[in-house]
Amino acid sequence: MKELKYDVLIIGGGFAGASTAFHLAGKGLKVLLVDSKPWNRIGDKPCGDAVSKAHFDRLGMPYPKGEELENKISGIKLYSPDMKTVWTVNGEGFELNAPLYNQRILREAESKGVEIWDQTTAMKPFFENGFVKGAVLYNRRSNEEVAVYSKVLVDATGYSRSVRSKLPQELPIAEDLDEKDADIAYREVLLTRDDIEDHDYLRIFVTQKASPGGYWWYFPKGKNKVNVGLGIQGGMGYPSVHVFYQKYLDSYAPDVDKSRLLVKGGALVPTRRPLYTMVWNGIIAVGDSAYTVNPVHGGGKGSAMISGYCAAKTILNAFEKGDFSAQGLWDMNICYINEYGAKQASLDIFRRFLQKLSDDDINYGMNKKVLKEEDLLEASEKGDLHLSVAEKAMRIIAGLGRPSLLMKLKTVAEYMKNIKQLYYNYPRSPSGLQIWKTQVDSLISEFNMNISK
């Protein structure tokens, strides 16, 4: 078997892997990125394809252009289950041709020295003396296995988690995913019979009946093309996502021409807080493999880009210090938590609350303003939910018909604040991880009990 050595081996070329490579490119390291798909399909993942403009600005990533940009977004319209209440949350974003943009980022990284192999699969990681030392790769182009050794391996393999899942299960980074902390998603891209009204606004339909534990989306990709789909909570014994799609498509996308289907596909989406640690000796996990998806709306491209940025920053620091141990890579956790992870953990609490609500609760809460647009905006932007004394009093009047809903909202606000603070107090070394993890688990268990009363 041929043996090769690289400073960094990135397995997976989707948004997280490509972002990592982009930020490492031209920095003097020997970097190899591999992806199992052929070049023209890298980055092709079933998804809503919407990304906030703020992520590009914060991370210094180039804006999509030309055919990469299918639609400019002005905001989101959120519909109550009975469709009688519609909230509008404004905010700039992009509806992408995700593969084209993803491939452009990879080409830019390649032009600065990153080596890229398509049609290449990671067979198994090398794990020696407690360290990940690289992986055995199978290249379908050359029909050969190659042993690639690295100082740092980046697992960007998405929800399959195909590298870290093959590590010894006692390692913290080998943490598994509870099915209930994931959504099963399915979407199709279709042409519409007529031009879409307000095509610069994404539409989200919250309904336990038609998408239990998740929601339907209708994301215009222009004036007469739309990405439409849904996610349902896993591990609950619900019927197949395809059953819900076929049954309710006409309700949420009555204007699509079903004979003009362009793309279809499904995926498992982790919808929880991030991994307790995204690093261990010689390895960093990013993107879906590290559970970086927003727990409430299921969007993962922006947070994947954040994880790639933090991974690259951490790797460069590790090479400066010559330390590739868990401690040497620990800054990855701190960076990600400060940038997004603390908010994500807070939104995990909010997600658990929303999944417990009935359609009647949601209709009542939105219509009577017990739940407000500002709540959604504050939660999505900051992971916070603040209720002042005056605000509580006003909502008590509004929520007289359902006092339990207001009490639950108050409980949610408190636990969101508490878990966010706990994440900001993340341990500064691996030695403190187990105690901190126990505190997080205890807080979530306590919340689950309180919210179920």
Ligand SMILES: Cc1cc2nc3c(=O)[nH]c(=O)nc-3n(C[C@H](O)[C@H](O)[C@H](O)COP(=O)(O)OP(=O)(O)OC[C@H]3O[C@@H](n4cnc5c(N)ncnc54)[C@H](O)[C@@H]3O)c2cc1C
Given for the second form:
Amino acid sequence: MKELKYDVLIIGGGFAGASTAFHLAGKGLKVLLVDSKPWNRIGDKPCGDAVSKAHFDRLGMPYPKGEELENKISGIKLYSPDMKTVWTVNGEGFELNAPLYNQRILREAESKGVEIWDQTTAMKPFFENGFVKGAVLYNRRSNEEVAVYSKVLVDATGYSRSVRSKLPQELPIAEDLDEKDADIAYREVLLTRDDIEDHDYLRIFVTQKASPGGYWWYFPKGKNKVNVGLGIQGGMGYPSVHVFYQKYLDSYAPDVDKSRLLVKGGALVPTRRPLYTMVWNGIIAVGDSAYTVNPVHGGGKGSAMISGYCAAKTILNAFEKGDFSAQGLWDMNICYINEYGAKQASLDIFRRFLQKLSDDDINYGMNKKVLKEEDLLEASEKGDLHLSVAEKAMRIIAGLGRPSLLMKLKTVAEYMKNIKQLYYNYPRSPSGLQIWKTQVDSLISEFNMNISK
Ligand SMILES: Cc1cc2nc3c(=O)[nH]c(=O)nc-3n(C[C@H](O)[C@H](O)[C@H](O)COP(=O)(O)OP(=O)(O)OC[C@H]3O[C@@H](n4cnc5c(N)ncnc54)[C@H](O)[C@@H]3O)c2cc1C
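Starting from the form predicted on its own above, please write out the structure of the form predicted together with this ligand.
The next block holds the full complex; its first chain is the one shown before.
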């Protein structure tokens, strides 16, 4: 078998892998990125394709332009289950042609020296003396197997986790996922019969009946084109996502022309706190493979880009130090937690609460403004739900009935704050990981018990 050596081997060229390559490019390292798909399909995966503009600004990523940008977004309209209450949350974003944008980021990285092989699959990682040392690749273009050795391998393989899942199971980075911590999502892109009203606003329909544990979305891709779909919580024994899609499509997207279907497909989305450690000796995980998705709204492209940014920064530091051990790469965890992970953990708590609410509770809560649009915006931007909000609401609600809902909200706010704090106290070295993990796990089980009462 042919043997090659690179400094960094990135497996997977989706948003996470592409942004890792983008931030590493031109910095003097020999980098190879591989993806199983052919060039023109990289980045083509079932997705709502909506990403907040704030992510691009914060990371210095280029804005989508030309055909990469299908629609400019001004905000979100959030509908209660009975559709009687509609909250408008303003905020700029992009509705992307995701493959085109993704491929442009890869081309920019390539133009600065990153080598990219399409149609190339990582078959299995090399694991020697406790270190990941590279992987065996199968290149369909040349029909050959190649052994690639690396100082750092980046697992950017998406939900499949197809590299780190093949490592010895006792390694912390091989951590698996509870099915209930994932959503099964399906979407179609269709043309509409008429012009879409307020087509610069995304629509989100919260409904346990039509999408238990998730929500329906209607994301305009212009005046006459829409990405419509839903997610439901996994591991709950619900009927298939397709059953819900067929049954409720007319309720949430009555204007689509079913004979003009452009794309369809489904996939899984992790909806939990990030992987307890995103690194081990010689390896870093990014994007869906490291569970970086926002647990409440399921958006993972922005946070995949954040993880790519942190991975590149960590790798450059590791090369300066010449230390590729878990300790040498540990800054990845700290960087990601500070940028997004602590908020994500707090939203994991919020998500658990939301998934237990009945449609009745949600109608009531939205209608009576138990929580308000600005609280929701703050929870989603910062992962904070202020106790003052819960307490204020408590006073209102006390006069209206349903005190149990408000008691729960207070508990939620407390646990959100506590878990965030725990994440900010993330251990400074791998030796503290086990104790910290036990603390997080017990906080979550305690919350689950409290909220089920
Ligand atoms: C239906 C649906 C709707 C969604 N809507 C939104 C949304 O509106 N906004 C948003 O921000 N997020 C959304 N998400 C989540 C978002 O799509 C993901 O979080 C994001 O795309 C993850 O990017 P990634 O690079 O980590 O993984 P992926 O995009 O999955 O990329 C992984 C890449 O790795 C390659 N690969 C895998 N294994 C191997 C291997 N062994 N060898 C070589 N290559 C390999 C694959 O070919 C793929 O190209 C949605 C998800 C779903 C399923």
